[in-house]
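The chain below stands alone and is given as structure tokens, in the form predicted on its own.
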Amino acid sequence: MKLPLPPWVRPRALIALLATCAALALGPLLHSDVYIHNLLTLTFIGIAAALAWNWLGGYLGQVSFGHAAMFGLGGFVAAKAEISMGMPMVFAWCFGGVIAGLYALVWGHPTLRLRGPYFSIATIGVGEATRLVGTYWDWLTGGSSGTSLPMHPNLKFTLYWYALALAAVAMAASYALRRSSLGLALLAIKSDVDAASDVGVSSTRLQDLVLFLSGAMIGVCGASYGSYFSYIEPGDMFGFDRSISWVLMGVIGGIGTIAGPALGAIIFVLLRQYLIASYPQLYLGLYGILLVLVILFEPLGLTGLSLRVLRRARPDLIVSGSET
């Protein structure tokens, strides 16, 4: 009996995703490193949300440098919930996602407008203001003294389970976004945002709803950081270096495919690990470096050079980017 799937799902691509998922959750049963077990969560948690930002600035094209904004304030808004409101964990990172998705229409939604490095920049003064903003208003972030977050039984030990879960639909939701209508009507916004229009593609409604999707899941991602770590503070939740770890992300991965920005996810992570323990005052230089790099000789990523070395390898076998 089939499964009853719409046309653009490939069941092989699911099944792939579940046992992934699947073998992934028993990972934690069968070891006891913590470390490894740590390091593991954080890496879910970068992978939803390197997935989220290339919703936006790989299917639309709209580089976002600002995309702490959400993620800061998804934390801080999952936080105060949490605190004052009495709400569960979960719920309260919902709770905070929807806010920030919110948040990103009121600043997205103007500058939406704008293209190519216009609207990159205008992202850089969004994080920039949300950064002072949040670090004034003590009754939502603490000001420079952060928020610590209620601390539960083997809280760090249960996360594992939810951030796979994260990184698991946001997954599903970058195959969805990618190969669905919805996604060639994104892929011809971006490709040309008037030209879209003129043929009935409603440019302005779908750039909102994946600003705004975009948005609510770099939100869940803050909150779940911030659960992890039961203390934020706005430095850490709003700075630019954490809006810049996203784009490396994508591009060493490769900005605009399915899985692309996950695998930059995985290699950021362990990457960040070392450099922060080897090089701490040299680490973000070090980021820069490795950008310019992929960008000139690799401007597809990692996914990118896997085709091309699939190609050489069978000739007579088509690759289509956008499968990846």
Second form
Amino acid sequence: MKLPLPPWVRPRALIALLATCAALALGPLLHSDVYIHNLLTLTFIGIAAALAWNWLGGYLGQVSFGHAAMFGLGGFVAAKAEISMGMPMVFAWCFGGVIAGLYALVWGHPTLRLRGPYFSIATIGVGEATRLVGTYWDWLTGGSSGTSLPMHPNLKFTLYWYALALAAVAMAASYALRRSSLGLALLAIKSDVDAASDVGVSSTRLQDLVLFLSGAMIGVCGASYGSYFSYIEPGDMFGFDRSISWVLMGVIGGIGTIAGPALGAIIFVLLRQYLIASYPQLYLGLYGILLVLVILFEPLGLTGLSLRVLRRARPDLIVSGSET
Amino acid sequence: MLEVRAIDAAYGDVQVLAGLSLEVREKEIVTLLGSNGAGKTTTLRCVTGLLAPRKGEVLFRGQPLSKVAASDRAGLGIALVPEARELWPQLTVRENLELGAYDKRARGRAAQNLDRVQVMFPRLLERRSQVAGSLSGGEQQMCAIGRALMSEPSLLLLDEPSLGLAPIVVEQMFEAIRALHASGMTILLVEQNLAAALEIATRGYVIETGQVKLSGTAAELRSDPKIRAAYLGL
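What would the structure be for the form predicted together with the partner chain, rather than the form predicted on its own?
Full assembly next; the chain just shown is listed first.
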């Protein structure tokens, strides 16, 4: 049987993704460890968010320090939709995601004209302003005392598969955004906006599109995070360290690569779990050191490291960083 | 085909163009000459839309361009070979060329056009999987011209294609431009190398401090005593 695939899809990558998802989907049937089960759920949400952040920060080189704004907004809008409007959970997630994506456009359309550090500084402002407004608007967020979501029996257990699906969608989207002809256009914008516009690549339209997708996906992540904890509050959802965590995941895994941020998210979530438990005062400092080391020695993160190992093992093989 | 009507342009407070006008007709090869800082590149930026003129307007096939975004002008058939090439250094030659055909109008024929470009510059075929940043200056220039041709332009803007190239490569470049013109392309060529530019051009404009100082056919300009003294060193 031959599937009608676009030419840029490598069958091998598709099979790898499907096989990984199948294995992870069947995993809980083989073990009954609740701790691992829940940790994996959080990891999946982290993977989806890190990948979505990378669409803007990696593919376009527009590093955002304010993505928690969309995470929080998606979370609270979905919660509101579920509680007040009785929307079913998954619809509420999507609704929250769309609102978060639109919100991203509201601040992003003007600020994406800025590039590099200037854009990043603007996103810090956006993130902090959103956090303050979010804390103040208690009709939406419940103020600093937060919002409680409806608890369904077994919800936390089944969320595993929802989160896995979310991560799989984000992974497929990362692949599509990078490998289709759009990916080349994004790289062109990243490295030379003027040259891009000379060949007809509109940085305004494409950056807006990518920011919308990224914001919407992050919003859905926020919504699923809310469903998982069944209690959310603005200081945590909109927190600056949350925005930073996606930057860290990207950097650790390999910024701008297809699968790197997913790796980074796995390391980050697991490491944080361990560090918070063992060194609660030191853990942010240790992350800082890790970040410095990665940037100094392997700017492409774990992806760069594995490429280097691969090249050493198979010198005849030509692998370029943009292929991963 | 292209008409620039009395445009003023400035970067912040620094005015670069003051009432500059020029015209390029169908099938012509017009050269825009002048020394450093005269406003040649700025004029091209106004044509491609990277800079909006403060006054005056730019018309392409009679249509004013002021409302057309820079990224939509490739679709009209305007292509620029920028000063100092401006390739994407970490993308391969092949990817650079493919991006040239990004606009919908030419995307469907990208494969044929790629062949044409590679026949014109066989060196690009040899180097197709190399990253553009690793090419020599001349090869980069070929790649930049190839990228512009991928969009099937009707008007080709060339910004100092001889910049920083060895004399023998410069000669090849002008040969390639002559061949493009012979195949029916309309060309606006910005150059500092007056002698070479006037040899292949039909007409020329000499600009100084943002204004046209002299214009005429290439033969007229070549024999103008002021030009001979100031630019050609004769």
